Structures are given as C-alpha cells and as structure tokens.
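A single chain, nothing else alongside it, follows as structure tokens in the form predicted together with its partner chain.
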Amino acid sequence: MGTLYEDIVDHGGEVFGKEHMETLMLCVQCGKCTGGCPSGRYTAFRTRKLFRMAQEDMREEIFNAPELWFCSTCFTCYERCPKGVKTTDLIRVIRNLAAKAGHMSVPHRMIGVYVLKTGHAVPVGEPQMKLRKAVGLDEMAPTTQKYKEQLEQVQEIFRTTHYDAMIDFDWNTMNLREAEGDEKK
C-alpha cells in the first residue's frame, strides 16, 4: 500500500489510464466543483475538500466520512473543472479503495446480493410480474433472472474479481454473512 494518490493511480489507472487519475494533482482548490455540486446543498460532501484531503494522503479521514457516499456521480463538476481534473472518476475510484478497505454500508453491500442472486440490482417480483402483464409483456424479461446458466456467468465474474469476498457474501445462504451494523468491519 502506497500513498492514497499512488493507490488511486494504480487501481483507477488500470481502467481509465494513469494520466486520467493523475489529474488529481492538478486541483488548485478553485472551488468550481463545490459551487455547482447538488449534493453540497444538502449534505456535508465537499468535492474541493475531498481532493485536497486526497492530495494530502488523508486516507482514514476520507474513508471514515459518510459524505464520501453522498456524491450522485452527476458529472457537473467533471464538465466544469477548469483544470481538467477527472473529478467523478476520481471519486468513484476513491470509493473503490474505501470499499476494499471494508468501508461499505449494508444497504450498499445488499445491492451486490441482489445481483448475485438474480443478475439485477432491482429484480422482478410477483407484483411487478402483474404490472408487466398489464402492459402486454411477458411476466419475466428474458434476462439473467429467467435463465440460470446466464446468471452463472455473472456470478463467475463476481467470484473472479473477489467481489463476493468484498461484501462477505455467503454462497450457502446466498446472503451477507453478517448483515449487522453499518460497515463490514
């Protein structure tokens, strides 16, 4: 484990390219991100502050602040940043590192459970099947929830990337191993 910046460049760089992630260091604290941030109106999330803290390697402070999860990934700051900081992608990568370090709420971990069980973050249930019939559609769409062998492919991806371990998924109960408390650890 290097500095937070190094981890961001390593982890995010594999997907977005290192240069994309290195834009974190271009932030000059002008505040245009925070000025246009819808979350900032309602929550303690301050984009500018997050980037300064990330530059200063304040890993634990960032990971332990609930507001890290109050960005809606609207990309307003991404569009407006005069320095070309790839803001929203950096925020997502910082969240990836937080999640890997065990900072992931139960409701967020449960989204993974739904996908592991059905292939959908929002699966179909009996009441929705009726809605589908009401508009002349088949009760179930022809997706992973309908075809087990297709769902197994998605499950295989989650196993390969160790997403199941990250959320403490129990393959026997097809649920979280420990669903108590706000965080995994």
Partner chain sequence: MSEEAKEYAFFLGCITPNRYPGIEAATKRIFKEFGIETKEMVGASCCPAPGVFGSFDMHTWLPVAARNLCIAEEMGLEIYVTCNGCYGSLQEADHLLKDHPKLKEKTNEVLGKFGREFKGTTKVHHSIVILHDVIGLDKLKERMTKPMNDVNVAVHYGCHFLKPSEVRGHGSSETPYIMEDLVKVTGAKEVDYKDKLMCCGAGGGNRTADTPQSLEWTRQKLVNAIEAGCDCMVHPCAFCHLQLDRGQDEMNKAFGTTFNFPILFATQFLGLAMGLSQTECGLDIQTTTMPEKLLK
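With the form predicted together with its partner chain done, generate the form predicted alone in the same format.
This part shows the chain on its own.
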C-alpha cells in the first residue's frame, strides 16, 4: 500500500487509465466542482475538500468522511472542471478503496441488500405493482425480480466476488449483519 494518491492511480488506472486518475493532482481548489454540485446544495458534500484530503494522503479521514457517499455521480463537476480533473471517476475510485478497507455507508450497503434480495437497487414494491396493474401492465415487470433463476445468478455473482461479505450480508436473515456497536460507515 502506497500513498492514497498512488493507490487511486493504481486501482482506478485498471479501469480508467492511469492518466485519467493522475488528474487528481491538477486540482487547484478553484471551487467550480463544489459550486455547481447539486448534492452540495443539500448536504455537506464538498468535492474540493475530498480532493484536498486525497492529495494530502488523509486516507483514514477521507474513508471515514460521511460526505464521500453524498455524490450522486451526476457528472456536473466533471463537465465544469477547468483543469479537466476527472472528478466523478476519482470519487468512485476513492469509494471503492474505502469499501475494500471496510468503510461503506449503510445506505450504500442497503443497495447491495436490495440487489441480493430482488436483483434491483430499487425493487418494485406494492405501490408500483398497483400502478402497473392500473395501467394494464403485469404487476411485475419482466426483470430479475420476477425470475428466480436470474436472481440466483445475481446472488452467485455476489458470492463469487465476495461482495456479500464486503457489505456484511447475512444469508440467513437476508439482511445486513447486526454487529454490536459496529456500524460500517
């Protein structure tokens, strides 16, 4: 394990290319990302604060920052950055590194639970089923949630990749494990 910057470049470089990840160091803290951020209007999310933490090798601070998970990946900052910093991709890579280190917000872990249980991050519930029926559609759309075999394939992917363990999924209760006083961030 190197510096956080080196880990971002190495880990993210596998997907986006190292040059893409190296743009982190181009950030001059101008504030265009933070000023245009829709999430930042309603939360404590400050893109440039996270990038300064990454540049300064503040691994534990950034991994434990709740605002790391406030980004909605809308790409507004990405498109507005005058220096071409690949902001959204960098945030996703930092999140992946944080998750691998055992830091993931409960809402993001719950998305994994929904996918494990239904095959969808936003499962079709009773209200949606009623609406579908009211407009003449089958109550359940022809998706993973409807077909058990496909759902089992999704669950096997989670097992094979160990994502179930990463989110502390309990196959017996089909929910997150309850650990005393331990709430993953």
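Numbering follows the first chain given and starts at 1. The shown structure was predicted, so the numbers you read here are calculated from the model rather than taken from an experiment.
As a two-part rigid-body motion between the two forms, the smaller part of the chain turns against the larger by 18°, taken from C-alpha fits.
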